[in-house]
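A single chain, nothing else alongside it, follows as structure tokens in the form predicted on its own.
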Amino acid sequence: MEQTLSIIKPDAVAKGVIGKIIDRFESNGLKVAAMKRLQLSRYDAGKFYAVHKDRPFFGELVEFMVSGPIVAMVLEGENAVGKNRELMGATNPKEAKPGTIRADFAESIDANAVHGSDSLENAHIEINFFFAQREII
């Protein structure tokens, strides 16, 4: 049983599609083990996305992630990392397969509705960034 982090980003929260996105996960065998809605500070967004700090889009990414509330979740299930990434679709929604979250709810490569851990190692790091162990059931 794997765990992965999923974030519903500010654009999708603003559209009111939180429930629709969660339904995609649950309908495909992933369970929500923890969930919280929060507003990231610039400091926290910068720290979370520090891996991208030298890339030209870093500043815009941080500004986007603090532009509104997010929903952070721990998803659990068999092959949770891979399944979550498959359900999300390609980073660029124009390249995402029909029926994926990004194809259906994202507006652009920047406002792409969701984030998901890209490996088990990063899932562990990202989960610990947002959740204390006692919050994961």
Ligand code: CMP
Contents of the next structure:
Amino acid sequence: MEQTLSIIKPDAVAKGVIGKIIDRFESNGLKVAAMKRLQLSRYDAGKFYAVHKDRPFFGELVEFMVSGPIVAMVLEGENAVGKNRELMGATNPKEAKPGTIRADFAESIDANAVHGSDSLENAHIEINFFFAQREII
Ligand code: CMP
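To complete the pair, please output the form predicted together with the named molecule; the form predicted on its own was given just before.
Entire complex below, previous chain first.
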């Protein structure tokens, strides 16, 4: 069993596809072990994406992530990190395989509907960023 962090980003929340995205996870063996809807501050968005702080897209990424509410979730299941990434599809929706969340719900590399942890180690860090242990059931 693994746990991973998933974020439904502001574009997908604004479009009203929270339920459709969660259905992809639940229909593919991932359970929602924790969930909250919130709006990030610039400080928190910058901290969450600190690994990208020297990349040219960092400023736009932070602005986009604070532009509206998001839904953060802990997904749990066998190979949860890999399975979530498979379900999301490529970072750039134009390169995402048909049937993936980004192919179906995302518009651009910035407004790409979802975020998912890229490794078990980062999943642990990202889960702890959003959730207290008592909130994960
Ligand atoms: P995410 O999985 O949330 O991780 C970092 C985000 O930066 C990524 O999804 C994209 O939305 C955004 N981003 C914007 N430009 C790029 C780029 N050139 N390469 C990678 N990520 C990018």
